[in-house]
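First, one chain by itself: the form predicted on its own, in structure tokens.
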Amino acid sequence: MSAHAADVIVVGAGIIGSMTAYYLSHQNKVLIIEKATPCSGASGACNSGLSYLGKEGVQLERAVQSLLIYKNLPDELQAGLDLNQERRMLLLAENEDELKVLADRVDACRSSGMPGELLSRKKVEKEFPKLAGSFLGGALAAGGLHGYVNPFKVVAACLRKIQEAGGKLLRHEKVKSILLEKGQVAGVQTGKRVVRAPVVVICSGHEADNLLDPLNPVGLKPVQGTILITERTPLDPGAKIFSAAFLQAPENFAISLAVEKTSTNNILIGTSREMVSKQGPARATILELAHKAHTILPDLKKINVLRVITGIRAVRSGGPFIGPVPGYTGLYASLGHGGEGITIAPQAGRELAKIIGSVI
């Protein structure tokens, strides 16, 4: 295939444009397009959880198909992802409100199949005793489908499967519009070349509404998130432990928590949602994460931070955008997964790929 005509383009190499190129890869010639390198954007700046606890509605339905397809991915993909599922995942609830919102999203688990449980405070002090703070209970999911992955390393096993396919990845290159010829999609302009194809995807993340916006805008807004990363350490949680205030939409919250070991023995300190300018992390939010870490889990005060990431995620008040964009044939995107983008990549490039495969 030429490095300038596919069957498809997709533009971003994160975990989302990775996976849905994948997918595509396997009916058609594929030319991924990065702006800088493979995950190098939010899909490699996140905690790689895993979960499905807490979700509800459509993004719960998504969770638990893209968590059963991850069960079977390392054999599809021939590769080692680091991908661990047995860890159980904790929500805690510091007040009232957010002891009636795990009730709900329980609730919400087990009308779908899906195990969970509420725990009061004593419940949870006796299931986790190196807990400590002021919870009132807490939401618990047995392992199973929760748990982490290597987003590098999934991202690495789809470029190859795609390129062993006839596929191909511009790296370093800039997509600055898209080419239309009477409503219908030709290709897009790099800041290199043009390169034609009748199919565009956009999974570009926060930058997407830049490309999208002289045609039809999704509304995404970019978001940064920041995570601590531990010296390795013995230390075991026993759980993905996250704050119920995590469940909040987006922009109603800045800095909540999440505690989770890597498959590699570092723990992994989360999570802020903060409207920037500037990607870069901030010593107050540093601090305050630090400090809501220590709070429920005194032991991490003892384990040094090596190091901390930053990356800017892109959310939308209406929950993700996934399928064809109105008005222009031959125009896609899955956009706007915020958080969850790595829990559901699997399932949300599979459904793009088959929405696609229908009309090509």
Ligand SMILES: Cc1cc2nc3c(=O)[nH]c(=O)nc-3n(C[C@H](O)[C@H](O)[C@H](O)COP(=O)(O)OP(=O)(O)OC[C@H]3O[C@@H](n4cnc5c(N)ncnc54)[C@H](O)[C@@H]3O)c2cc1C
Second form
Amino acid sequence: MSAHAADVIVVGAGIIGSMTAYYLSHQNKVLIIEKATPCSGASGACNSGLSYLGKEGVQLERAVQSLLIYKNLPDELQAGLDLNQERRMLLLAENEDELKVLADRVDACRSSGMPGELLSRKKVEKEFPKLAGSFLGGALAAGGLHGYVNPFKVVAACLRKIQEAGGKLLRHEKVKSILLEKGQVAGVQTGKRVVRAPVVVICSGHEADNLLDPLNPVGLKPVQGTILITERTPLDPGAKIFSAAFLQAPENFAISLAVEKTSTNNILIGTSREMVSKQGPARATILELAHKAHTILPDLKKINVLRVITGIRAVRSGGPFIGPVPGYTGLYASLGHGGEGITIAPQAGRELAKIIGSVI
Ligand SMILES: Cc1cc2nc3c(=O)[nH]c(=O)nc-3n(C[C@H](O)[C@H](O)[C@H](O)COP(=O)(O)OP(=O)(O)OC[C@H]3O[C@@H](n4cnc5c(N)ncnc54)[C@H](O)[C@@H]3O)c2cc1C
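Same protein, the form predicted in complex with this ligand this time rather than the form predicted on its own?
Zooming out: every chain and molecule, the one shown earlier first.
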């Protein structure tokens, strides 16, 4: 590839890199470099759920902004994204501590002008008669923003738009290092060539610290998650149902309830936080996830699980890093999106493109 191949290089074609590159491509010639295929990282191995209930602070604000962007995204990208934002969201509490956490998160929603209400067990049972198990109550948010999207379709649609705007994608090409000239970014070295550009944006998920180190690692921890995918079924849980325990669980270990239906009528059962294992999902995790789901929604016992997948989240204490990497002019990153990257991607992309746009 020739010198100054692009105005901006984006490393990684997951949902974060693709959305960021899409917004950057409105005003810049963008080159995305992906070491495998688009959406082959966490973005292609996750629940793909869209939600704001349960979040707080800046992540709640980002989620709400993102979910509003999602509403118009199929029109904007001129693509069907299997988007459904009409799901309700229910968080279930099994003890008083969890109920208190839910009360705080409902307050946070309301302070941001978003609907959310706390329900007693009786009210949950009335609203969701098929639920069982030992929960004390829950928090419920109406449909309108919560739901599901197909990340493969979002990534493909962004890449198509980027290419229409004159940008390019290099796939199966790993970025090995970032080129610097007197503290200024000059491009990247891939396994095959040098590619020059004055701005480089790192969106390479959980492996990014390898690339940033020794420049400036942002402190990412890889955390594996397991999901069971059922056959297609008319059974409808009535909402995205999550356990409040997950909100408080340690960053790197939890097996918790999450049940939601996709736009293709499969049910996704999760979710876990575990150490990354080359062997894939642990049998004990699979059994525990199934047990939790069967306890809360006994009708699921009649439905077959077709596949089990694992994905690796990039978790960062204190939330995601979105912005310039200190000390290196022209180097930016959007990393550490943990379990929220599908929800946050449009707003994170727009946010970083705005920061970079005001510089170049
Ligand atoms: C089990 C599980 C469930 C989840 N559920 C949800 C959910 O319901 N809702 C939600 O909002 N979020 C969810 N998430 C989180 C979400 O999947 C992630 O936050 C999001 O996908 C991160 O996107 P990303 O683009 O940063 O990373 P990735 O999708 O991992 O993309 C990074 C890309 O960079 C490429 N790459 C890496 N190194 C290099 C290199 N050196 N050179 C070139 N390319 C490179 C990789 O191949 C990859 O394609 C879940 C995650 C998991 C694991």
